[in-house]
Structure formats: C-alpha cells, structure tokens
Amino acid sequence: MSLVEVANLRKSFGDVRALDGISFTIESGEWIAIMGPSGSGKTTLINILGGLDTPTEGRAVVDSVDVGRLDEAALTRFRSEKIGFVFQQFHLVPYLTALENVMLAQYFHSTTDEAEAAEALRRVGLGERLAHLPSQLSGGEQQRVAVARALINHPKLILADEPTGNLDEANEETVIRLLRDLHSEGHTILMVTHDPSIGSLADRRIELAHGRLAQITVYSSEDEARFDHVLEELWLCAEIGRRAKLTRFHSLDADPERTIQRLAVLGLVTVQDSEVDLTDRGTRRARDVVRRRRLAERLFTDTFSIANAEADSQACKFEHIISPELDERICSFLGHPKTCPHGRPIPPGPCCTSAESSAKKSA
C-alpha cells in the first residue's frame, strides 16, 4: 500500500474551491515536489495531509490512516505520531533554546529524552547551539532546528512547505543538502516550492493549478540519461562476470547513491551488501541501451568513417534519443550488425529475429 493516497480531494472555503478534485499517491521513500502559481492549493494540500486542515469531500490517507475522519484528539496525536512539519516561517518558541524547542516536540510524542534531542541537533550540524535562543541563530541555523525538531519523533512524512524561502543561498544550499541526505536514508518528503532547480531535486513533481492536478512529471531527460548511464555500467559490468559495487559510480555519477535508490525505487535495480544488481525489468532497460549505443558505433564508423574516439562520443549523446523504431531501421540498414566497432556483441532485437527467420525459410 502506498504511503500517502489522495483521492478525489477537495476543500473549499465558501465558494472558493482551493481544491479541486485532486488524486495521487506517494510511494515510501519517495521525495515529491509540489508546484504551482500562489493559490493553486499547494499548502492547502500539505495542511491537509499533516492533518492541520480537513478535507470538504474525498480522501487524505496516510499511512493508512484516513485524516479527515479524525476527531482533534486524533489528529493531535496523528500529528506528532505520524508527521514531521518543516515551514517557511521557523515557529521556534523564543524563550526556548534550540534543545528545549526540539525537546518540546518530544513531549507532545511522548516522553523527552535530552540526549537523543541533543544528537539530533548535531546531526544537522548544530551540536554547538545547544543552549541558544533562536534569536542567537541565523535563519539558516533556525530552519536546521526545525528540521530536527521535525525528524525527533521518526515520522512516516515530512511535509515541508518553502523551507528555503527565508534563506540566503548559503543557507539554502546546506537545508537542500540536509533534506538530499535524509531522503537518500529513506526519509517520504512531500515539499512545496516555487524554485524550478529544488523541484528538479525531487522524485517526483506534481504541479497545481487553480486546486486542479495539472501536471506530474517523474524525471527529466537529464535524469532518464544518468538513469541509463548507471545501467549501461551495470550491463557491462555482468557481461565481463563482475559485481558492481556501490563505490564503482562514485566517478560516474555527481550522487550515485540517491541515483541508484531512485533504481531501486523503479523497481530497476537491487541494492544489498553496498552490491547493485539489474532486476530483469532493469536488465531489459539496460540491454536497449547498451544495444543502442553500439548501433549508434556501427553507424558512426561504418557509415559516416567517423573515427573510433569521436564515435564513442556521439554514440553516448545518440543512444538517449533514439526511439525504437529508428533503433529497428538503423540495425537493418547496417545489416543487423553482430558487434560493435570495438568488438562487443549489439544485442539482437526483434528485427534481428525476423531477419533470421526469413533468412532461414529463403534457404
């Protein structure tokens, strides 16, 4: 069952709908980044699912709880049971400091522990702002108590709404590094933004507008080639009988643990022992690709005498854009090649069976 199911969900404040029949679900582990123009609903939603607000029709489930059916007793306790809250705005209690204000939501979860509150603190890098007040914080330290604050009682999600809106670049680098970090250890975040650039950060982008879905978009073609990239190493890695490593794509990739998580999320990869692994979903993926690139070689030093250096260059940016048909026309223009130009087999696809099949009935 997905974490977070939304459906059919509306809200509405007099005749303004800020809601409008929404549906989506949210896979654990996953980091979601909600977009859209002011008043398309964005924190309408996250007030929702945080249990801060009530939906006017349909459902807000999470963690198969349905939060519009809670009393205030309930939702209090779902609130710091299930929910960590990052906001735009710190809501840090100023007489407190910064241990005291994450020790404070301890106490609405259960029992404080001083210690554990503390070791969250240094976690994000403030084990020396113990005993200061927030106005002795600068807004990026305030919004790192925050976010410790938000992760003390271990919740199923975090909702964060613009936590970097108050934040200079400096400090908004180190939240968005803190956030990367948390959702490669496994962490749900649901985050609304404005910032093209974070929301690019994210598994997912849902985008409202005027309380209406508008868009999801799950990755970009930047993230769709990295994809491929890791895959193809993977491929090659098995056909010569290695096992990849985690440490093999520290030089491949600029964040290859979140890259291969999100994989594993895909159902693409398995991650155990630091050992990664093709599932036979991502096997099929990375065979196309290795099987495109080496087309692409053939076709390169073949048909056009590239060199072998410029055709392995051009072959890496073409194997990402060529489409399956455009694959099946290139292999039967060169004669359903058996290796590429350096000698490694192009794995055979459809057209090359039929070809076979042909061949064999002619003789």
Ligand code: ADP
Second form
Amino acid sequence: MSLVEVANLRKSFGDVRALDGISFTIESGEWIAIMGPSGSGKTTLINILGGLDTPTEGRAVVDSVDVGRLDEAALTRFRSEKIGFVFQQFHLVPYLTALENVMLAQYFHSTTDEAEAAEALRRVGLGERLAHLPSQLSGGEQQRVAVARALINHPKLILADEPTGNLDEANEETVIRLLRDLHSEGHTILMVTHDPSIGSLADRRIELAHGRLAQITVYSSEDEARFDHVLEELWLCAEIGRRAKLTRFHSLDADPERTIQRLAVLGLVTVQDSEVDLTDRGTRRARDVVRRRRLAERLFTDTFSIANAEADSQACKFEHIISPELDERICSFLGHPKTCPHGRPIPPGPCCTSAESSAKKSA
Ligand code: ADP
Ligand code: MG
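Since the one above is the form predicted alone, can you give the form predicted together with the ligand too?
Full complex below, order starting with the chain above.
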C-alpha cells in the first residue's frame, strides 16, 4: 500500500475551489515536489495531508489513516505522530532557545529527551547553537532548527511548504542539501517549491493549476540520459566480466551517488559494498541502450561514412532519441548487424529473432 493516497480530493472555501478533484499516490521513500502558480492549491493540499485542514470531499490517506475522518483530538495525535512540518515562515517560538523549540515538539508527541533534541540539532549542523534564541540565528539556521523539530518524532512524512522561500541563496543551498540527505536516508518528503531547479531534484513533480492536477513529471530527459549512461557503463563492465565499483562513475556523472541511488530506487541496480550490479530489469534497459548506441554507430559509419570518433559522439546523442520502432527499422535497414564498427556485439532485438526464424524457414 502507498504511503499517501489522495483520491478525488476537493476543498472549497465558500465558492473558491482550492482543490478541485485531484488524485495521486506517493510511495514510501519518494521525494515529491509540488509546483504550480500562486493560488493553485499547493498549501491547501499540504495542510490537508498534514491534518491542519479537512477535505470537503474525497479522501486523503496517510500511512493508512483517512485524515478526513479524524476528529480534532485525533488530528492532533495524527500530526504529532506521523507528520514533520517545515514552513516558509519558520514558526519557531521566539522566547524559546533552539533546543527548547525542538523539545517542545517532543513534548507534544510524548516526553522530552534533551540529549535526543541536542543530537537532532547537531544533525542539522547546529550543535554550537543549542542555547540561541531564534532572533540570534540567521534565516537558514532558523530553518534548520525547524527541520530538526520536524524530524524529532521520526515522522512518516515530511511536509515542507516553500521551505526556502524566505532564504538567501547560501542558506537555501544548506537547507536543500539537508533535505537531500534526509531523502537519501529513506525519508519521504513532499515539498512545495516555485523554483524549477529545486523541483528538478525531486523524484517526481506534481503540478497544480486552479486546484487541479496539471501534470506529473517523473524524470527530466537529462535525468533519463544520465541513467542511460550509467546503465551503459555497467553493461560494458559486465561484457568484460567485471563488477563495477561506485568510484567508476565519478568521471561520468556530476553527482554519481544520487544517480545510482535513484537507479536503485527504480529497481534497475543494486549496490553492495560499493559495488554496483544491474538487476534483471536494469539489464534489459542497459541492453536496449547499448543496442541503440551500437546500431547508431553502424548507421553513421556504414551508411553515412562518418569517421569513427565523430560517429561515436553522434551515436551517444542519438541513442537517447531512438524509439523502439525506429530501432527496429534501423536494424532491419542495416540487415541486422551482429557487431558495432569496433567489433563489439550488438544485442539482438525482436526484429533480429523474427528475421532469423523466417530465414531458417525459407532455407
Ligand atoms: P498556493 O499555496 O498554491 O498559493 P493556496 O492553497 O494557499 O494556494 O490557495 C488556493 C486557493 O484557495 C486560493 O484562491 C486561496 O485564496 C484560497 N484559500 C486558501 N485558504 C483559504 C481560506 N482559509 N479561506 C478562503 N480561501 C482560501
Ligand atoms: Mg502556498
């Protein structure tokens, strides 16, 4: 079962339809960016999922709890047990220290534990600021206190409504890095942001317009190309009978750890003792990428007589835009070649197998 299930969710304020029938699910461990223009319903959505508001119609289920069915007391318990909030305005209590602000969240949850609260602040890099009041902290530091507060009760879901909206660039970077770390440790994060470059860090982007779902984007084409390069590299390693170390990808990708981690989340690779292996699904995708690449190389050298180096670099761009249909047409056009111009095997496709069997029949 998904961690979050939103089904036909509606919320009206008088005759304003803040949410007008939206549905989606979120799996545990995902990082989702909610995007869309001002007034499109982002905050309303976050508030309902976090039990700060209730739906007019439809369902919002978080960790098997139907938020719309809870009374006031149950909502309070739901919030403190399941949700970690990070708001644009940090909402720290001004006369409490950083440490006390975190301990206050513990208090609402169960009992306070000063050592644990101090550890949470150390975790966000504020070990030296425990006794500071919010007014003695920078915006970024205040937001990091808020993140520590959000994490202290081990919530199932972190909800962040424009967490960097009030921060300068340097502080924004610190907070985003923190969220990235949390995501890579397995936390589920739902974050509202206006900034496309922050949105592109998420696994998926959910775009709202006028309270409706405008679009769900999984990965950008740059991401997909990055995935393909890593998968291709893994295929090449397997071809020469080697396992790939994580360090191998450092020259290949600007942020190899993140790319590999995303591939692992997608079930395309497994990582063990800093060695990376293709899963069965990963092997199939890698095989398709390698096939497209080598067919493109053949096409460029044989048909267009393009010199090797140039053919290589063109094939590299081409492999990302060849559809399965075009792949088969190129392959048939070339007469189902067995090797690339460098003599490496071209993994056969469905067209090769059927061409072979019909050749056998006629023989
Ligand atoms: P966003 O966060 O995307 O900017 P909101 O969810 O805050 O959008 O608001 C969506 C729409 O609902 C807006 O038209 C807003 O004016 C309206 N709205 C939000 N909260 C309330 C409220 N408490 N009372 C009346 N209207 C509201
Ligand atoms: Mg908002």
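For the two forms, the rigid core is made up of the largest set of C-alpha atoms that agree within 1.5 Å on superposition. Just so we're clear, the structure is a prediction, and the values are computed from it rather than from any experiment. Residue numbers count along the first chain shown, from 1.
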{"item": "CA of D302, rigid core aligned, shift of 2 Å or more between these two forms", "value": "yes"}
{"item": "CA of A209, rigid core aligned, shift of 2 Å or more between these two forms", "value": "no"}
{"item": "L75 C-alpha shift between these two forms of 2 Å or more, rigid core reference", "value": "no"}
